[in-house]
Structures are given as structure tokens and as C-alpha cells.
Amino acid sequence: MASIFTKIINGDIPSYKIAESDDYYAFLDINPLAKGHTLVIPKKETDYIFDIEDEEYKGLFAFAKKVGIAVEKVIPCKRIGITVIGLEVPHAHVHIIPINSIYDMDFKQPKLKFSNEEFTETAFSIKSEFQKL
């Protein structure tokens, strides 16, 4: 059965994107710990993250940098965190996360809300600068 993931990238579920290539897609968490928290994943289908063949992880890593540099363009931060957990859903995908301190990371912390509006906004401004790249 399909993940939620695949879902999103068959356009089953909507997302903000960020952006899309022919291996890689990145959208706007739902449910972030910052404006600008970005999922990066795969489009083949792997659960685990140490799974995924050695070529597809460099590129997810690549494609993931690529989309950092972009968010940490739109977003004030001091750094961007990265983070995979890989629990949550069954298909493996890297946390893009604007910080400032190491506590902004913690996934214990209260999830922000956005209105769609802000969403659509974030999304496309990130996507304006991962086309500049």
C-alpha cells in the first residue's frame, strides 16, 4: 500500500511544494516546528533511509541541501537543522527545519499552525529561491 508520501507525489494528497525533479519532491510540513519546515524525499518508495541504494541517497542529500539553501534564504534562522527520523511514515525523508537554537529541533515541541494563505505564501517564496539555485 502506497504511504502517504507516495500519495502526495501522485498528487493524491495536496502539498506545498517546494520542488520536484525526477528522483526527489519537497513540501512544507503540515505540522512544523518552524515557518519554512520542509519534508525531502525520495520518489521510490523505501522505508528505511540506510535502504535506499547508495547513488539515491547522495542525490536525496544533494536535492536536500539545495532546498535548505532556499529556505534559509526566505526564513530568518541562524542555521538550518537536519534531521531523519524515520518513524513517523514508512517511507524515508529528511527533516529541513530553520533554527536558532538546538531546542528548535525537538519534536516534543507544540506543532505551529498556519493559515493556508501563509502556507501558499512560504512555499512559494522558498520555490521562487530553489529556482534561483
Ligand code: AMP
Given for the second form:
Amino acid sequence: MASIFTKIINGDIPSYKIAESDDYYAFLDINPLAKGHTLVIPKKETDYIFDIEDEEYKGLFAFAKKVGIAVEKVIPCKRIGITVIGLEVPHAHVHIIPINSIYDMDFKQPKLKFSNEEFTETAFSIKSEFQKL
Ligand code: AMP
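Switching conditions: you have the form predicted alone, so give me the form predicted together with the named molecule.
All chains and molecules follow, beginning with the one already shown.
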């Protein structure tokens, strides 16, 4: 069965899309640790990130880098934190998180709530910066 992220790529489930290429897709995390928290995924569905072959793996991180640079142009932060967890959704993904301290990467922190309008506006701003890169 297709993963929830494959359904997002195929447009069967909505997402706040940031960017897309032939091989990768980026969208806002709906339970974010920070405003601008973004997920970057390969379109080819693989559960565990270390099962991705090297070229696709390198491409995923190169795409995530570009997404992270776009995020930091929009969200004021000290750095972009980047992490892989993958305990919840069995489709490899990279978390891109604006951070000001190490605690901002703590997934035990309560998740933030944003309205549809706020998510849409954040995605639009990041997408616009991504398109300039
Ligand atoms: P993990 O697999 O542990 O890295 O966590 C999966 C992440 O995917 C969590 O941060 C969720 O909030 C996020 N997530 C799950 N479903 C969706 C969705 N439909 N749209 C955006 N983000 C999602």
C-alpha cells in the first residue's frame, strides 16, 4: 500500500507544498516543532533512509540543502537543524527545522498549531525564496 507521503506526492492527500523536482518533494510538516518545519522526501518510496542508493541519497540531501536555505530566508533563526527520524511514517524523509537552541530540535516538545491561512502563507513565502535559488 502507498505510504501517506506517496499519496501526498500523487495529490491524493493535500500538502503545503514548498518545492518539487523529478525525484524529490518538499512540504510543510503539519505538526511542526517550529514555523517553517519542512519535510523533504524522495518520490521513490523507500522506508529506511539507509536503504536508498547512494546517488538518490546524495540528491535528497542536496535538495534538502536548497530547501533549508529557502526556509532560513523566511523564518528568523540561528540555524537550520536537519534530522532524520522516520519512526512514524515508513517513507524516508528529512526534517528541516529552523532553530535558535538545541531544544528546538527536541521532538518531545509540544507541536505548534497554525491555521490553514498561516500554513499557506508560510509555504508560499518559502516556495518563492526557493524559486529564486
Ligand atoms: P517521523 O516518521 O518520526 O520522522 O515523523 C513523521 C513526521 O511526518 C511527523 O513530524 C509528522 O508531523 C509528519 N506528518 C505526518 N503526516 C503528515 C502529513 N499528512 N503532512 C505533513 N506532515 C505529516
